[in-house]
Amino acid sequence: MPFLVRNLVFDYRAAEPAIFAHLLNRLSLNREEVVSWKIVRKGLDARKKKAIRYVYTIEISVCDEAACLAKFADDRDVTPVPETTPKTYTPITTDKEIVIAGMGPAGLFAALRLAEYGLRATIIERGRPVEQRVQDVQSFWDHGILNPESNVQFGEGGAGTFSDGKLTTRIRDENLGYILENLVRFGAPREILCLAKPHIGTDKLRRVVAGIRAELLERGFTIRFSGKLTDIMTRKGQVSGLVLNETEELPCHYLVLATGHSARDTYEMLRKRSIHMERKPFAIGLRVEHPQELINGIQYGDRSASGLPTAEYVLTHHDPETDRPVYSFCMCPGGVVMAAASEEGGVVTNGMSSFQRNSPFANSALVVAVGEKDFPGSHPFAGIEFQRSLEQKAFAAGNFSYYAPAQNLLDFASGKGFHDVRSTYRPGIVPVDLAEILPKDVALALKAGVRQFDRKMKGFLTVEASLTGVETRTSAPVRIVRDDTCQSVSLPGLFPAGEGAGYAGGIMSAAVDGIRVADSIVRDLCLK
């Protein structure tokens, strides 16, 4: 049985031969006694800028493992690799029609899980294949021409396709390894299996998505692009079919609803069908952008970051005056700020990075939590209307175009001055006072947060940084209520899944939820 050696600490410049030599010394082994070894976890520790290092966990197999383990029986950093039982997938058959609405992480991994059981499904996606979708998004960025059905929010791969492709999550789930291994199988870099903070990048993620599509088609799935779900038909109180594009009927007994957090028209359709939904809190704010060299210098004490990964940050603050959490969100090292609207007449900002994270700029959302006191009343769509009103204000501030309102960070924080403002955002920006767009409490909390962030990262508050707005699509403002079987409490056969259903936040947690829903469908089929 192989075993793990944890907490091996090396200078960030250490190469694998030096790591292996240290491992041999740590375990008092000769090279000939080692059968194999591999790095299973690698995390950067930059707390001491003069001694930046990586912390490794290594899996090793040796000729006499029993003797080695006995020697280190009292060493908590040397332990056997936990035994795992590979999951088995007993093929099942059914005449029931399964449909997956949405090809984001939840929908794609629900499909991959169903395929493990030999099941097939029809996948409907309102947007276009990722290759055509990229062209539509590029046209929007270059010319301000928005395609409401194929954009940063809608299309194959979901909203995460235009992002940094972060694969970090706070949840613990047995399927996390399964997801990472599948991503690698479809073209993601193998290093995501061991990095403490893995990411794919928007460029490689697009290829992964196309690879998953090819696999599903080979397994007999049907994929319908430009197939927008416009109604759900019922019979005897259960899902019996769907309506696509207002006219076409499609038989369906199990519907995995994984349409993402921006499918506002889908929420409205569900409301008309009396599906129980409830509003949920989320966060809004602005996207900040700094020179990446400046962030490298703050985090590493080295603006060039030679030999180090592109620096990132996570910042939090609770503002006592407004009693609101303020935090950075979706930080994109070496990335760009992008236009992310999905509705005409609204401006939405977001950020993305390539795998190499080689843009000269870093960006992050700076957001403030919002909830009941911001959109009072019991209507489940109060949060959506709150989002929409801010997006429309930003559109008006940008001269009624998709130009984003923007401001120098120092000017925003001080409430005075008029320094130059620059941004990677396309189609372009219009200088404005961003505090006039945001709700008063949100603007106050953000200003206080920025000042606190500068105390934690000296140099963060600088004339070199800019803000663009508004960032409103941090998570779903609605939850589609479901029971312990992952089915809607209002309609059996409807399985809300992923971020748009209010049960995930990010690529990994959405993929986990898609798998959870697929497993629930399999259990239901086995009972019938």
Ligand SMILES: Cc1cc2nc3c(=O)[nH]c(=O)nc-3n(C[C@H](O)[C@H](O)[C@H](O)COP(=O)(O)OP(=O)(O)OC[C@H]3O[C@@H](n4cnc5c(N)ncnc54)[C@H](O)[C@@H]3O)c2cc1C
Second form
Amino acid sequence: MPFLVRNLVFDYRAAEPAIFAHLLNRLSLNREEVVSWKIVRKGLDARKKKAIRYVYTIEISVCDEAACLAKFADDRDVTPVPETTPKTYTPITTDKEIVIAGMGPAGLFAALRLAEYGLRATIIERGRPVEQRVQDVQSFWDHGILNPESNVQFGEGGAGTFSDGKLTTRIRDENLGYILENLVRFGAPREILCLAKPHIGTDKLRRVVAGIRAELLERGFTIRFSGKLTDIMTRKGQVSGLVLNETEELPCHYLVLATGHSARDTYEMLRKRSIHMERKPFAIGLRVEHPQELINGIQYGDRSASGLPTAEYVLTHHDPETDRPVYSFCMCPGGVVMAAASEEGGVVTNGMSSFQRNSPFANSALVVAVGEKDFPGSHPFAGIEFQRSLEQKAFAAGNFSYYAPAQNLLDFASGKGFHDVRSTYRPGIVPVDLAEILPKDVALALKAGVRQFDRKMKGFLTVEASLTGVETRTSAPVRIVRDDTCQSVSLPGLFPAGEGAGYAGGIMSAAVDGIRVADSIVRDLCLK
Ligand SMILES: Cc1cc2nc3c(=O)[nH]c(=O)nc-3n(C[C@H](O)[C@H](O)[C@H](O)COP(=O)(O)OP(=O)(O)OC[C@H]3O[C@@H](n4cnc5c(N)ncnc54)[C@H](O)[C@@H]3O)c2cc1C
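Now that the form predicted on its own has been shown, please provide the structure of the form predicted together with the ligand.
Every component of the complex follows; first up is the chain already shown.
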């Protein structure tokens, strides 16, 4: 049985032969005694700029493993690889129709899991296939022509398709490894299996999404692009079907609702059908953009980051004056700021990077937690209205043209000055005082946060950085309440899933939730 050796620390420039030599030394082994070895985890430790290192976990097989393990019995860093029983999927046959609405990570992984059991489903997706979606998005960025059904939020691959493709998550779940392995199977780089902070990049993510589509078609799934769920049909208090594009009726017993956090019209439809929903706190703010070299310099003491990955940061602060958390979110090293609206008449910012993270700029959202104080009342859509009003304010400030309001970071923090503003955001920017667009508390908390961040990362608050706004689509402002079988508490047969349902935040956790819902459908089928 192979075993793991943890906490092997090397200078970031160390090459594989040096790592192997150290491993032999660490375990008092000769080269001939080793059958195989591989790196299973690699995390960067850049806390000390003069001693930047990687911390590795290595899996190794040797000729006499029992003897080797016995020798290190008291060493907590040398342990057998935990035994796992591979999951088995007993094929299921059924005449019950399953429909999945939405082809983001939740919908796609629900479909892949159903396919493991030999099940098939119809997938409906309001947007277009990823290849055409890329053209629609490009046209929006180049000319400010928004397609409300095919954009950064809507279309094959879901909201994260135009992203940095960060695969980090705070949740723990047995399916995380399964998801990463599947992403690799469909074209993601193998390194995501071992990096502590893996990312795919928008370029590779698009290929992965197309690969999953091909697999699902091969497994007998039906995919209906430009197919929007516009109503749900019921019989005897259960889901009996759905309406597609307001005209076509599709019968179904199980409806997976994986429509994401931006499908405001779909939330409206659910409300008309008396589906129980609750409003949910989220976060809003602005996107900050620095020269990447400046961030490299702060984080590594080396502006060129030679031999190192493009530098990232995570910043948090609690502002005592407004009593609000302020934090950086969705950081995109070597990326661009982008227009991410899905509704006409609103400006929304976000960020993305390619796998190489090789743009000369670094961006991240700087956001402040918002909730009841900001959108009082019990209406489940109070948060959506709050988001929408800010997006419309930004649209007006950007001359009603999807130009984003923008300001130099130094001017925003000090509340004065007219320094240059530069941004990678397209179609373009309009210089304004961003504090006038944001709610007062949010602006105050952000100003305080930026000053604190400059203490943690000297040079963060600089004339070289700019802000664009508004960043409003950080997570779902609504939860579609479900029971412990993952079904809506109002309508059996309806399985809200992923970020839009309010049960996930990010690519990995949305995929995990899609799998959870698929497993729940499988359990239900087995009971019947
Ligand atoms: C620009 C951007 C960058 C991001 N970067 C990252 C990142 O780097 N890492 C990370 O972990 N997370 C990131 N996220 C968040 C991540 O994308 C989401 O958490 C994740 O995509 C949620 O998955 P989902 O499947 O629940 O919903 P979504 O991905 O939103 O997918 C929902 C799908 O449903 C479709 N749909 C909506 N309404 C209907 C309807 N009525 N009928 C049919 N289809 C419908 C939509 O077109 C969409 O394809 C980013 C998000 C954005 C917007």
